[in-house]
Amino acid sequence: MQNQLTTYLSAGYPGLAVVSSEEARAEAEIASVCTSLKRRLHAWSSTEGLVDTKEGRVTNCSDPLELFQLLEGMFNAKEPRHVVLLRDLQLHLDQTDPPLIRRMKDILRLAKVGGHAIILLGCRLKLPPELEHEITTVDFSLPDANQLRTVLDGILKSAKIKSLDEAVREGAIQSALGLTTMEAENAFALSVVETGGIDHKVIAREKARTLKRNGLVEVVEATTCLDDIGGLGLLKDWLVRRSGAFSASAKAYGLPAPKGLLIVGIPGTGKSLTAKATASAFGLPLLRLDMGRVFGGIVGQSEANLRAVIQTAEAISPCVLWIDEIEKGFSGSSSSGSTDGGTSSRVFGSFLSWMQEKNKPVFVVATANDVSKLPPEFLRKGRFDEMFFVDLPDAQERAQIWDIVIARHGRKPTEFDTVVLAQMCELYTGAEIEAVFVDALHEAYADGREPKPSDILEATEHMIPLAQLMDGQIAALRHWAKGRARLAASRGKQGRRNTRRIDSN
């Protein structure tokens, strides 16, 4: 922030804010800035009234209007320039009071004149529409671990633990990016009391438990690895050779890191379990977001819960930020803006900026059933690295499933013939095959024994597939796909590095 900053204070910005939870921090370097640009701080709060930093000197001051009326006097010298940070100003802004708004924009025009500037500091920023024009929002990113390490070091100082092992200290600040800095003195204090050191464990746990308390991304363990899904071979390979792009040697290459991908495709074919092993194969941690939840109720609301949102993600990085079925998320932003003010429009369009100009790696995996709900421009080279389509699973790829599924429920492969469980299942998806053998276990369960092959066969008798149920749907996605995406199963003789596009169907 410091740089930018310095850069409007010197090209004359009279109005600013900056947007942050993070209260003493900004100061510190708001005042950072202002002693390098010999420049006279003072910082207003409703309750100490107008401090002069420098000098120590309050003046009560409890009301704005008392306070504008001050500032008038003190712009109108030359000399010095006067910076004035104004920590309450938002909950004035909110009652939208007309005497204060005009007022305030008559300072404006005084700071401006006379060299001077207010910056506004709070954890939400909403003006009116008389201010927006008047106010300029300086970035204020997430702590990085420079900043994390000095947190770290004072609270091994407070609990006089005099040597910590480097790899432990980096796994413990690796751990805490994406935390402020108060939550990250907090995981950190909180390990201490729980082991009696610093444990990267228990730091991660908390930030999972921070960000989830947050409501827009959390922190997901990523116990799934790509031996995990049956088939999707072309997909699981694409994968595996970009897992070492994260890397500093590829940095030193010159390899940009990746993007991200985009898998579209039928429901219950793997696309989640595949967005969940992509994390464990690039090993990095993984952040699920949640569209529905950006959007709110308050005007700037789901645009500020956006910036939060990149904010975090960039702050974390390098990380895999998984978004489902993202369809359903900007379905609405090729609308008129009819039904809910353009904010679809204008998060979407944040969205697709970032995306095609974000240099932090961060690796986005968006799944979608229904791609054509999503707008032309998202799927352009440039916001993805490549777009797969995962079809229904073959034959081969039934039994893979079979034996996976098998197994993940504490059974044997060996004992059942999946070959033969594969052909029974010829429309399934892997989600529907592994439902049959959850009814099956059920009906073995309720007679006191282990499931057998006719408990299989039975339950696939009250299996109705998608495939039957949608299949005009499916249809029309994989008419879709021709020559739009990827296959992400090889069929037929196609081998590992088969870049061919979806065949007609």
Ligand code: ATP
Contents of the next structure:
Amino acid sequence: MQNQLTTYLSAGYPGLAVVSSEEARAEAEIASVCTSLKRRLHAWSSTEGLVDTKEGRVTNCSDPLELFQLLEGMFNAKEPRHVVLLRDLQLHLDQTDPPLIRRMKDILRLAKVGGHAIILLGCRLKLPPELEHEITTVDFSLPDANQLRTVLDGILKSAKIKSLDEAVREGAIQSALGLTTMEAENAFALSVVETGGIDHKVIAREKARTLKRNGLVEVVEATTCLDDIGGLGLLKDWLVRRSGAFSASAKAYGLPAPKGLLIVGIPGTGKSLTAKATASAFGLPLLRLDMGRVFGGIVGQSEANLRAVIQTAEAISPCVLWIDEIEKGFSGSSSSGSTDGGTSSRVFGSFLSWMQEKNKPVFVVATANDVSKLPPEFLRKGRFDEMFFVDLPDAQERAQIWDIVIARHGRKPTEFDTVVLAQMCELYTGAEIEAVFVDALHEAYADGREPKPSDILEATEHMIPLAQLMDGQIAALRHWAKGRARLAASRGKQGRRNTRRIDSN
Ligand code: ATP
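Starting from the form predicted on its own, produce the coordinates for the form predicted together with the named molecule.
Once more the chain from above appears, this time first in line as the rest of the complex follows.
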């Protein structure tokens, strides 16, 4: 944040906002920037009033209107140049109080003329439209490894732990990346209480819980590997060939970190499975983002939510960020001006810029079933390294899926003729093959025996494959993918490194 803040203050931006729940760390960084720019820092809260941080002088004023009156007096003079930090002022602005908003605009104008600035600080930022264009948000990253090392040292000192193995220390720091200082401190302390020392597993578990509670991204344990996917040979091969691209030697070689992958296809064909297996293949942590939640919750929070997601993913990087059914999040962006005041378009624009410009190694795996809902800008080159289309599995792939599904349910694939089973399941997706086998298992269990091919045959009689119900949509999807997306499976005719794109329905 310090560089960005320095630039904005030097350029004379009068209104800034820092969105963070880490008040103490944000304030320390703001103070350090003010010192280096020789600005006089004041801090206000409704409980403490206005504090001149240089002289320690406190002026009582709990009411924002009173505060603005004081600021007017200060900002009328050009020297010294003041920076006023306003804690939680946005909560007052939330109430859309017309005189307060007017006063704030006057103050910003005065600050601009005199080279002063105000900085709003709080864990959320919802401004009335009158102020939205007057305030610039400054990014405040989560603590990096060095900052977390200081937090860990503090905990070790208070727990009277004198020495810690370097590998254990680094494991703890890596596990804590993505947490705020307070959350990391809690996780380290919990590890001491639970284990009497520092255990990265406890910290990783706490991080997973904390992120889940925060509700936007979730840490997913990557237990799936590429061998758990039947078919999709070209896609798996593409992933294998990029699996070393996040290593130090790849960086030294001058290889840019891959940006990400868009996997489009028929529901139940293994897209989510591939997203999970990507993390295992790359040996990176996996984060799952629920786009619906970015747009849910308090109105006006979507932009802050997206920023929080990016901050978390970048703090944890290198990592894989899986965005499931991405079209659900961004589908309204083109018509958003008329429906949600432009929020979706703005969030969508921020996401695209991040995808284009990100320099932290966050590999995005986005999956989509319905491309007609995706805005065209999304599919332009440069956002993703590649787009793959996953079609229905052919007979050979279905046989592979049968092998995997049977083994996944603790049976020996050699006890079944999976080639025949594959023939029985024409037009089935992987998910439908699994559903049929689970149905057969239930029937066999109820009769107190192991499943037989006849159970599977019977189960197929109750199954109408999605491909029959959605043949129109599937044809449209294939048509869309033609010339745009790379085929995920070789269909038996293609070589290992085939780059064929779909050329027929
Ligand atoms: P959706 O678009 O509905 O989310 P999806 O394409 O992401 O579907 P998955 O969630 O990956 O499909 O698949 C559902 C389940 O079906 C998987 O957990 C797995 O058990 C099985 N499955 C699907 N495709 C395959 C495959 N190619 N190989 C092995 N199992 C598969």
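Positions refer to the first chain, counted from 1. Computed from a predicted structure; not experimentally measured. Whichever C-alpha set is largest while still superposing within 1.5 Å between the two forms counts as the rigid core.
Once both forms are overlaid on the rigid core, the distance between the two CA positions of A444 between these two forms is under 2 angstroms. Once both forms are overlaid on the rigid core, the distance between the two CA positions of R102 between these two forms is 2 angstroms or more.
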